[in-house]
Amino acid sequence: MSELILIVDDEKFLCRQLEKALSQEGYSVISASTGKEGTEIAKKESPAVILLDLKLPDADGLEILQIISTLEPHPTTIIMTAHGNIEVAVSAIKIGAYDFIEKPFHVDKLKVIIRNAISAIELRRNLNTATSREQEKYGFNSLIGKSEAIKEIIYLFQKLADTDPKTILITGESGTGKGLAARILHYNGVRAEKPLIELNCAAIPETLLESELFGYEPGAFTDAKKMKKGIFELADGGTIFLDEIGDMGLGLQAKLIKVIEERTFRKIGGTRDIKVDIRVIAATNHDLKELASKNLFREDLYHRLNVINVKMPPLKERKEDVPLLTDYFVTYFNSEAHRDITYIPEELREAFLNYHWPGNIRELRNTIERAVLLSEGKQINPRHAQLEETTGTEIKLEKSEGRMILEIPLDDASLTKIEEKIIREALDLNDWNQKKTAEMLGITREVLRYRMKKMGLLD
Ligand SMILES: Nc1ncnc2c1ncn2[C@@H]1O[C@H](COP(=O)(O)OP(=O)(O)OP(=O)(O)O)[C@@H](O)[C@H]1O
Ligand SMILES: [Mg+2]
């Protein structure tokens, strides 16, 4: 598609000369002599850009600029101005264009300024169509369930969609869909068209997360040649979702409370204080209270986030789900994968609905993901869909509120397979870093690595 630029000047000869510069460009051109004409073909057509002269027979250009900045879809404004006029074409790029060209210029200059104001375009439009994009994605009804807790978050979320709460605190097991629901609440709130920024406390080393939040001046630091925004000041006038905040370092968090409290921040090795709006969403799967109780976590910081508290609810406590999750998922990887699994055995939703899904959503998800891949024909082979501990004989381990229980069945109580379970979930927690489980287990990461070996982890 050619994009239509609209000139708006009473020099015809002007007129002609950029109509054929321009087409031969491949833009779509119309002129128009006067501010009248100019504002009907830009409401009529909305044209991408407007070559607007400051000088019309019957408007003047900045008052024609205002009357084209209210229209939406907003077209990109470039002020051709007289020379010797700078002070005017100034107030035009306070009231909204884009840049200004002086008379007389050569075609190619303004041919490069328009090239520029279109990439711009195109920038914001992909923008919009990603925002819409992820709207559509995380609607209310994203979040799949009836049963009295799902329907009671979504109506919490609809309640809180349009009065911008400026803290909220999720928490809930692993998988049981807090990073989805910190999306769906930024997607339908009024911050929607600006930005989410993530950030997964857990996951990068303390020093790092400090200037990934607050951002630092040049010379802060060794490495700091060039001056970095942190996520505080990008995500300005959006949402910032902190992931794993029970993660987060004492001496961190120290810091955070502060922003959360005033709004205020300074970046490293900066000397003013710099103001922000933002909502801060923040996700954990810790108890924060217990973690606060044992001095692991900022008990002031704990009560800062703690103002509006969303509980994900888990899975086994809310087995009425499991059928409507199970079809869902079916349904994504169906078109996903591209095939066509249209029936799940009875047995099978038995199964699943007896079994305690201790890694909740995402267990459910990855179960039917690689069931449906794997499966060949119209129906889930259960073979493909092994649910971890579906037996009375196995050893079965949950996690809740930073413990881990074990439930060893009397008849099998054999001491290697107890080992195996904790040193695998050891593992699991630690993200398979063997030095970490090490550390938790107390035994050396010689040692552990001897057992994983054992256990044929190892070659
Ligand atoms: N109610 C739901 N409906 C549909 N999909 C869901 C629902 N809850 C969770 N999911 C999906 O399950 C997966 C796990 O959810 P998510 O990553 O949000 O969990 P989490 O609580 O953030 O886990 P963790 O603590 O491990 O980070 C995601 O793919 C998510 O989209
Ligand atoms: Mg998460």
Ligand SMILES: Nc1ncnc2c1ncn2[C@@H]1O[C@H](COP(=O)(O)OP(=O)(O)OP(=O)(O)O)[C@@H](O)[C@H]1O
Given for the second form:
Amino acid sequence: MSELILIVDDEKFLCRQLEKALSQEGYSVISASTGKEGTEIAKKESPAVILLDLKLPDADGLEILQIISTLEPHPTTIIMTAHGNIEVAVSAIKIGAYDFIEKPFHVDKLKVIIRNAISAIELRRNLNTATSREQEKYGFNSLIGKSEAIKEIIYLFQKLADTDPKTILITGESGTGKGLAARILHYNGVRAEKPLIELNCAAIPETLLESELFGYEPGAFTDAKKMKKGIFELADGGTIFLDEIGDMGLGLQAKLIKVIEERTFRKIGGTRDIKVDIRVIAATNHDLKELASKNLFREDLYHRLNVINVKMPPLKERKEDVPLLTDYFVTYFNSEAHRDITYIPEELREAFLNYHWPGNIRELRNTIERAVLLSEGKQINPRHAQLEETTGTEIKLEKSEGRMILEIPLDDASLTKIEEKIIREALDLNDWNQKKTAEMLGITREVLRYRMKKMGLLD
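Could the form predicted on its own be given as well, to go with the form predicted in complex with the named molecule?
Below: the lone chain, stripped of partners and molecules.
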């Protein structure tokens, strides 16, 4: 369908010329000779582009521009005037005009401006369509569950939708949906039509992470042949999602504080500060407060990020949501893999409810995907939905807020197994530094080495 162009000008000869020239370009063209008539047509016909004269018999063009700038869908307006000057041009563009052309003009020049305007309209339409798709995909209902924990998070997100908190911290174990939470916050907030740029701080070496965040100027280092924009600049007006923020080095953390506090940064090799309007959403599966107490994370950055704190609950604490999530993933992978699974055996549902899901929702999702792909017919085969093997004699150890929590089966409370589990965990926590591990356990290094040798942990 051709784009509709509305000409609002009292010069009838000019209108006829433009109608003929623009119709030959494939546009649909209509004219109005007064501001009132032009406004009524604009409201009724929703033209893509309006060519508006500043001097009309019944109104000032800037007044008409103010009216049509409020219409939805928003028309793109090009100002035409024989009385053009810089002040009027600036005023028109501030109100919402796309461009400005001074009479008399060559029609070919106007055609170029209109083509550029149509391209900008198409780009805006595509962006709006993409945003609408993302908003539908990441609506509040994409947080599936009926547990109180999920209800509270949805309530919080709905409250945040109409506000614009500049920093949000999302915490929780791996696989609990921190990335999903960040997208819901963005696409249901006031910045939904602006960019959302995601960066995993643990996946990029620190030497490259700085250039990804801030960008660089030509010649900043050996391979910097031309200027590069960082994500802070690219996300201006929108949201940056920094996943695994706990793995960011202390040096970069110091630079991040300035961006959060002042909304300014400087490119690598740059000499001027760049101001941006961004929201920073950070996520981590670490306890940042504990890391700060050990000088592994900057305490001032922790407090800057921790303005709004969203804690995503592990799946084992919201078991009532497992059946809903199971059904959702079966339906999803039926569609993705063109399968027709309609029945899940009760013994499998029971096994899902009783399982501790150490990988949380991500593990449940992967389990369902594998089962749907491998099962035949309309029923999930339980042998294709295998869970991690657990036995009644397994000792489970979890870390929580600086403590180690043991779950010990009563039928096999073996001191040897308990001791080995604790020593292995303490070694992991201290990167297998024997001196630090011994201090943590309150024993000498010699005693620790003796125990490790007994357990086969020393070469």
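Throughout, rigid core stands for the largest set of C-alpha atoms superposing within 1.5 Å between the two forms. Keep in mind that what you see is a predicted model, and the values were worked out from it rather than measured. Residue numbers count along the first chain shown, from 1.
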**Report entry** Shift of residue 113 between the two forms at or above 2 Å (CA, core fit)
**Finding:** yes
Query raised in the report: 2 Å or more on the CA of residue 346 between the two forms, with the rigid core superposed, yes or no?
Result: no
Query - Threshold 2 Å Cα movement between the two forms for residue 75, core superposed - result: yes
